[in-house]
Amino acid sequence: MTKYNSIFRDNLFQDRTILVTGGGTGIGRAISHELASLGAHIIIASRKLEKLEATAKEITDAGGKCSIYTLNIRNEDAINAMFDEMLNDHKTIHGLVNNAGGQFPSPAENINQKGWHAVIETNLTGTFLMSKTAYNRALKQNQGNIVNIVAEMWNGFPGMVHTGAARAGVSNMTKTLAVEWAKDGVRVNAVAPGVIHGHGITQYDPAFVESYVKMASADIPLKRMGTESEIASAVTFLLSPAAAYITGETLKVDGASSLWRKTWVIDNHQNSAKFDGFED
C-alpha cells in the first residue's frame, strides 16, 4: 500500500476538495498524495484515465478520499463540461493546482509551429482557462486559491523555448490574477521547480536524459536533483493557511539552481562580430 508521510500537521485540509490537474503522474501524483494525506478530497483530472485510475487506487487504498475526471485543458468546451460534472457530484472546489502541462526538448530553429502551439496552448492557454473557469464557478464564492506549476526558466530556457515562454507567461499571469482576484479573498501563487528527478524526466529520450541531468546536477550549488516531493510541500504550503498573507509570488524550489546553473553548452566558435568605431 502506498502511504504518504507529509510534514504538515494531520487534517490540514479537512473538508477541503482541491483539484489537481495531471494528478495522475510524477509532481501532480505527488501533490495529489500529499494533501489527501491531510484530508482533502482530492480531485485528479488529465486526458489518460488509466493513470488516474492508478493514482486514485493508491489515495483511496491508504484512506485518502479522490475523485477523477478526464479533461482536455486546451480546450474550453472540455473544461466547462467538467466542471458540470464536477460540481454536480461536489457542490465546490477550495483549490485549484494548475500541475498539467508538456513539452519536448528541442533547438528553437527545430521547432515548428505545430509543436510551438501545443505546448503554448497546453502550459499557458490552458493553465489561464482553468484558472478562470475555477474562478468564476467555485473560488471566488468560498475564498479559494490556486497554485500553478511552472518552471526554473528565470535566465531563459535554451532547449526548450517553447516552455520557457510559456512558463515565464504563466507567472506573470499568476501576478496580475492575483491582484484583480484579491478582491474576492482568492490567492493566486505558482511554484517553480527545478531540475526533478521523477516521473517528468523520464518521458524525454535516454541519451538526452543522461547528458542533461549529469550536466544540470554537476552546476545545482546543492549538488542533486530535486524530489516531487519536496515540489508537493511547497505547493501545500501555499494552499494552506500559513501563506494566508502570500499572492502573486512564485516560489522557487530549485536547490539554488537559477542562480548558478548552465543548461545549454555553447560550442567554441569565431562567429561573433564586433564594431571598433575607431580607425587605425
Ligand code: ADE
Second form
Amino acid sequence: MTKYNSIFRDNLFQDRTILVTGGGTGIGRAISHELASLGAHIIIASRKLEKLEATAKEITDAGGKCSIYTLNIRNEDAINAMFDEMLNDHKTIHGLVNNAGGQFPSPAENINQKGWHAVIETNLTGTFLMSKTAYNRALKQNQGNIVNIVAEMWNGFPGMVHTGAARAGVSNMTKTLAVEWAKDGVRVNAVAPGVIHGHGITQYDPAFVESYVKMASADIPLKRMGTESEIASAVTFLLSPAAAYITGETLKVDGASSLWRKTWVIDNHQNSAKFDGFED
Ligand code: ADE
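The form predicted in complex with ligand ADE is what I want next, because the block you gave corresponds to the form predicted on its own; please supply it.
Next comes the full complex, and the chain you just saw is listed first.
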C-alpha cells in the first residue's frame, strides 16, 4: 500500500475539496497523495483513465478520498461539461492545482507550428481556462485558491522554447489573476520546480535524460535533483491558511539551480556580427 507521510498537521484540509489536473502521475500524483493524507477530498482530472484509476486506488486504499474525471484541459466545452458533472457530484471545490502540462525537447529551429501550438495550448491556454472556470463556478464563492505548477524558465528555457514561453506566461498570469480576484479573497500562486527526479523525467528519450541529469545535478548548488514530495509540500503550504497573505507569487523550489545552473552548451564560434561606428 502507498502511504504518504506529510510534514503538515493531520486534517489540515478537512472538508476541503481540491481539484488537481494531471493528478494521476508524477508531481500531480504526489500532490494528490499529500493533500489526501491531510484530509482533503481530492479530485484528479486528466486525459488517461487508467492512470487516474491507479492513483485513485492508491489514495482510497490508504484511507483517503479521491474522485476522478477524464478531461482535456485544452477544450473549454469539455472543461465546462466536467465542471457540470463534478459540481453535481461534489457541490463545490475549494482549491485548484493546475499541474497538467506537457512538452518535448527540441532545438527551437526544429519546432513546427503544430508542436508549438500543442505546448502553448496545454500549458498556457489550458491553465487559463481551468483557472477561469474554477473561479467563476466555485472559488469566488468560498475564498478558494489556485496553485499553478510552472518550471525553471528564469533564464529562458534553451531546448524547450515552447514550454519556457508558456510557463513564463503562466507566472505572469498568476500575478494578474491574484490582483483581479483579490476582491473575492481568491489567492493565486505558482510553484516553479527545478530538476525533479520522478516520473516526469522518464517521459523523455533515455539518452537525453542521462546527459541532462549528469549536467544538471553537477551545477545545482544543493548537488541533487529535487523530489516530487518537495514540490507537493510547497503546493500544500501555498494552498493552506499558513499562506493566507501570499498571492501572486511564484515560489522557486529548485535547490538554487536557477541562480547557478547552465542549461545549454554554446559551442565555440566566431559568428557574432560586430558593430563599430568609428572610421579610422
Ligand atoms: N495532461 C497533459 N496534457 C493534458 C491535457 N490536454 N488535458 C489534461 N491533462 C493533460
